[in-house]
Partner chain sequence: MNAVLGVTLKGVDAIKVEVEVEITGGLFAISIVGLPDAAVRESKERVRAALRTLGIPIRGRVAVNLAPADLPKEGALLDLPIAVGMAKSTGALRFSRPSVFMGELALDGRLRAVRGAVPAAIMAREKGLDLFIPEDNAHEVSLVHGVNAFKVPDLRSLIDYFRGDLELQRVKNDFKADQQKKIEPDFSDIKGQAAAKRALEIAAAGHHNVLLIGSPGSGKTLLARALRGILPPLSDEELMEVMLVRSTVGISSSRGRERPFRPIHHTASAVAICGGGTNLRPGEISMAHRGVLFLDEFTEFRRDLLESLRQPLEDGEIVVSRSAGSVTYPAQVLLAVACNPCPCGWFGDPVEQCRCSSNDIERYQKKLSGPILDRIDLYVPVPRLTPEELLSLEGKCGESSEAIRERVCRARSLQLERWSDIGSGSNSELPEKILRTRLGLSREARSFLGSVAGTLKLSGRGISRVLKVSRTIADLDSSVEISTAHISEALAYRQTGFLS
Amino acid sequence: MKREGFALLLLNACESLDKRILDILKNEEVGLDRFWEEGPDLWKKLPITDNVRTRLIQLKNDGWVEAECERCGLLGIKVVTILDDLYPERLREAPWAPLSLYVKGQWPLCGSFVGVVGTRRCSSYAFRVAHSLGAKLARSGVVPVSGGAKGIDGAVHSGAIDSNGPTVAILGTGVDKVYPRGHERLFDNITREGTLLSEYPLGTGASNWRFPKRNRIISAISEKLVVVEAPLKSGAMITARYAMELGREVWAVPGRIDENVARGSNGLIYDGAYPLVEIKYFMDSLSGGQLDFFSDGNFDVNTTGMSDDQVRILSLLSEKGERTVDNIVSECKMSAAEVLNSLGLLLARGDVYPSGPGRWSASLKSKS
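Give just the one chain, in the form predicted alone, as a structure.
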């Protein structure tokens, strides 16, 4: 790494500095190589806070930059600065772009990036939507981006991995840390085809304020952002606000109006976000297709290997939505035994799932 890279890594370690410090240095006619070489004698003359100056001096005197580069080399972690060609161009354009990024896994990645976010305490329905969306994006050559957390984030990453595609997790910790606990295997799988990415130095642990901050990277690096399910006060809503400020296209999955967990995402639709009412429509939008929210509603159900009874039940659930066994008996004109037997076989195929006590729904793979 050259002197400019050392300087950017040092400045980035202060955490309060970003792309805007480059304008300050330019106004002072101070290049990054000079900033690194002259050190504290020069820094005393720059219009930066005493806390930042003290931090810079401490890190420089401790040989932190050299040690950090050595640690990265040993762990197979790349450092990408804002001046590097490998730095994401969409992120570089943001006024608050991080000066350096730590990358663990495969980089760079081909294809456009789409952010998919939502609450950690999501409903089972939202989890299935997120998993299906992650899978379909990955299969289409699009890289799903999320935050590596539990709930919606984990579902998105898992969906991409299950489809043997790449995914990017933007972390609120160092890339050498696993947070939350229990995501060790997920993070390991992500690095096989995709990337763990963070602006934070190695060893940085979890702090509440860092996670909202990292959300701005998700919004900036993505071409579009999807909020699957989010309450009014949530990290996903912070990500959506960043995306809107940057002029990104924001989509939201409609949720039930009587559930607080979806008040934020429903509110986004009210405020003008695109409603993600069918994954197919969203995928069409990525390829420049015209949105048609008022199609005939017929779903392309894969009926290969199904009996007539199974086809009738799956078609009903796909077209009409959730039903009880009694509803299915009445509407399909079948006996309860025939319905239960067919539901068991459809469940084994993954075409239906129990959506509540005594209630059944078609799975997303059968509806999109």
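Residue numbers count along the first chain shown, from 1. Given the structure is predicted, the values throughout are model-derived calculations rather than measurements. If you superpose the two forms and keep the largest set of C-alpha atoms that fall within 1.5 Å, you have the rigid core. First, how it differs from the form predicted together with its partner chain.
- With a cut-off of 2 Å and the rigid core superposed, K320 has a Cα displacement that reaches or exceeds the cut-off between the two forms.
- For D308, the Cα coordinates differ by 2 angstroms or more between the two forms after the core has been superposed.
- Comparing the forms between the two forms on their rigid core, the Cα displacement of L17 stays under 2 Å.
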Given for the second form:
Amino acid sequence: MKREGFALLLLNACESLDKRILDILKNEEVGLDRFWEEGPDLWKKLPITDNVRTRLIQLKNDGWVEAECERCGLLGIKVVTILDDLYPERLREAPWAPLSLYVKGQWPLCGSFVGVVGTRRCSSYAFRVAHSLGAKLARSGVVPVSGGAKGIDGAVHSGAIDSNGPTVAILGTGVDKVYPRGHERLFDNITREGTLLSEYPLGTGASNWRFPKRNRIISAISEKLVVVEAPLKSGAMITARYAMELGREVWAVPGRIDENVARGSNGLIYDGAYPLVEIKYFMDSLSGGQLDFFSDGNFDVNTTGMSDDQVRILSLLSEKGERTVDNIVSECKMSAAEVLNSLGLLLARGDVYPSGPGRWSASLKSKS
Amino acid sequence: MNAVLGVTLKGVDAIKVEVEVEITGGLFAISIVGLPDAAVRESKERVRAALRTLGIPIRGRVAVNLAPADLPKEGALLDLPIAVGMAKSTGALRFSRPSVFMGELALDGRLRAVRGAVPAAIMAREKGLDLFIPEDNAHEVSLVHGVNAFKVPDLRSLIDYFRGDLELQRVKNDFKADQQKKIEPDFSDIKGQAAAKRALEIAAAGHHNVLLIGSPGSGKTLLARALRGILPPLSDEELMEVMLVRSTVGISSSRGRERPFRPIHHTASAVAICGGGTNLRPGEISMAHRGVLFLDEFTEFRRDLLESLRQPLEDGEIVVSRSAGSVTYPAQVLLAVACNPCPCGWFGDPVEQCRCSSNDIERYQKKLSGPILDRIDLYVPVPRLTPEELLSLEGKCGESSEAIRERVCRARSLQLERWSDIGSGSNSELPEKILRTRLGLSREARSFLGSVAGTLKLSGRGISRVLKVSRTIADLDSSVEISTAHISEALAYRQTGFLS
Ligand SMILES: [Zn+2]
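Switching from the form predicted alone: structure of the form predicted together with its partner chain?
Up next: the whole complex, starting with the chain shown before.
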């Protein structure tokens, strides 16, 4: 890495600094090379706070930058600085863009980025929607971007992974850390096709104030943002606010109005965000397609290779919604055993899923 | 020395105990040696009082020796042989036929029922001994064919009998197990639940353990209770095993050929469930032998308790250890386990709102997994039906338990025949090797299972369970081959209705 890169990595380690420090250096007519070479003698003359100066000197004296580069090398982690070609373009445009990014996994990724965020304590319905969105985006060559938390974040990533597509998790910790606990496997899987990304130096642990900052990156890096389910006060709403400030298109999945868990996301719709009423419409909007709402009343069901019984059951579930086996038995005039073996087959094909104990629904997949 | 025979219990077996009584001159005292427990030591007071009312006074030093010396003797059932032994050594009675005595003495000489009469009867029959038992134990002993047993109302009658002054009634072999008493609840009493009923039919047919998942009020417990009504009736041999356990616990009333149903609560102690305790006796898991053991609110059970159930579920018997060696009780149970779908209970309910996050549910699922879940072949989701759904089922009466039981019995006999050479009575007990080779899986079914195992994320164990269950479904269908339809139905019972 060049001296310029060292300088950016060093500045980045003072967490209070961002892209704006580059303007300050420019005003002082100090290049990054010189900044790195001359060290503390030069820094005394710069208009930076004492705290920052002390921190810079300490890190420099410790040889932290060289050590950090070595650690990254050992762990297979890339450092992408703001002056790097590989630095994401949309993020670079943000006035507060971080000076360096740590990237673990595949980088760069092709395809446009779409942020999908929501609450950790999501409803099971929202979890399914997020999972489907992740899968659908990944299958269409779009890269879903989210945080690394449980709930919606995790659902989006696992959806993408299940369709073998790339996905990006922006972390509020160092990329060598796993937070929350229990996401070890998920993070591993993400790095296979996608990437873990963070502005924080290796070893940075979880602390509450870092997560809202992380949300800014999600909104900046993404072309569009989908809020799947979020209460009024939540990280997802912070992300949405940043996205609106940056002029990103914001979509929100309609939720129940008698529950606090969707008050934030529903509120976004009220404020003019696009309601995500069909995954298909959202996908169409990505490819610049027209929003064409009421063209077809029915869902298309791909029925190749299905028996008549299976088609009847799937049509019933697609058209009329959730059913118990008792309902299906009486509405399709079949025996319980016949209904169950058809459901088993549809389940294996991914066309239905149990939406509650003893209740079956058609998958979103078969509704697209 | 005059040895009189009594019994003590080891597991569900009666062990012969020789009671030797020696009376020497000197100051009155009774000592009992040979590992007696507290109840046996107390018997000297009861025995002496009872003999005194008969006018048989005991004087001098009385030494009672219980042999074999290293076997712990327990309970009041040795009262009678000790009393007979004392009476015999004073010369108050004599007899020549080899006989076994059992019974607890009241102070006035009447005999009280004891536990262990059935094991004692089996032992007496094997060794060709006459058996003298309290009247109240006669009913259970009437089950044991070929034993020469006598009903003894009190100690005086016994002594009169040996003096030739009185006849004692023999226990007749007239045990009547009411053949087909209607078992409540009947399947036809349960509205709807076609899927759960079908799953339970499969469980009964292949002896597969089940997990019932449903919201509060969905009827999980009712279904579990109805399960025993569709199991095949107890065979003679099984009935004897069940009576053995009941007799060992001290319950003499009979329920005929109805299989036991034992619900256990998560607050129950390990001793109550597994057996043991100071008065060593079988626990609930043995009381459920040849029947249904039901664990409601499964997630509330302590981890260590579930852990202690694992071995017996695998072996079909439970070993209870104590300081003086261990005993074994039978524990062949069909396990039915019930739980809510999520911590709040309302996941997926169409009316009540579930307040759990996907996080909570994930944690809950983890709590479910473990040693017991590994033994469960069928997940049976039980929907809580809405009033409208219930109304729509009005007037539609499901099949009776009896009709279902007939199909279950047919499927069972197919299995008994097929697996006779490997000594397995049901599909659920099949060893892995057999599963891969002798199931009769059709070619299409095999390739179908192979193609979906990945998408459904089935583990190796999960595949084995699907195979066993689909074998049972095929048996219910009287089909030699397992078809794709059988496999896909089995797949439907691997779904919990949780997030996955
Ligand atoms: Zn819940």
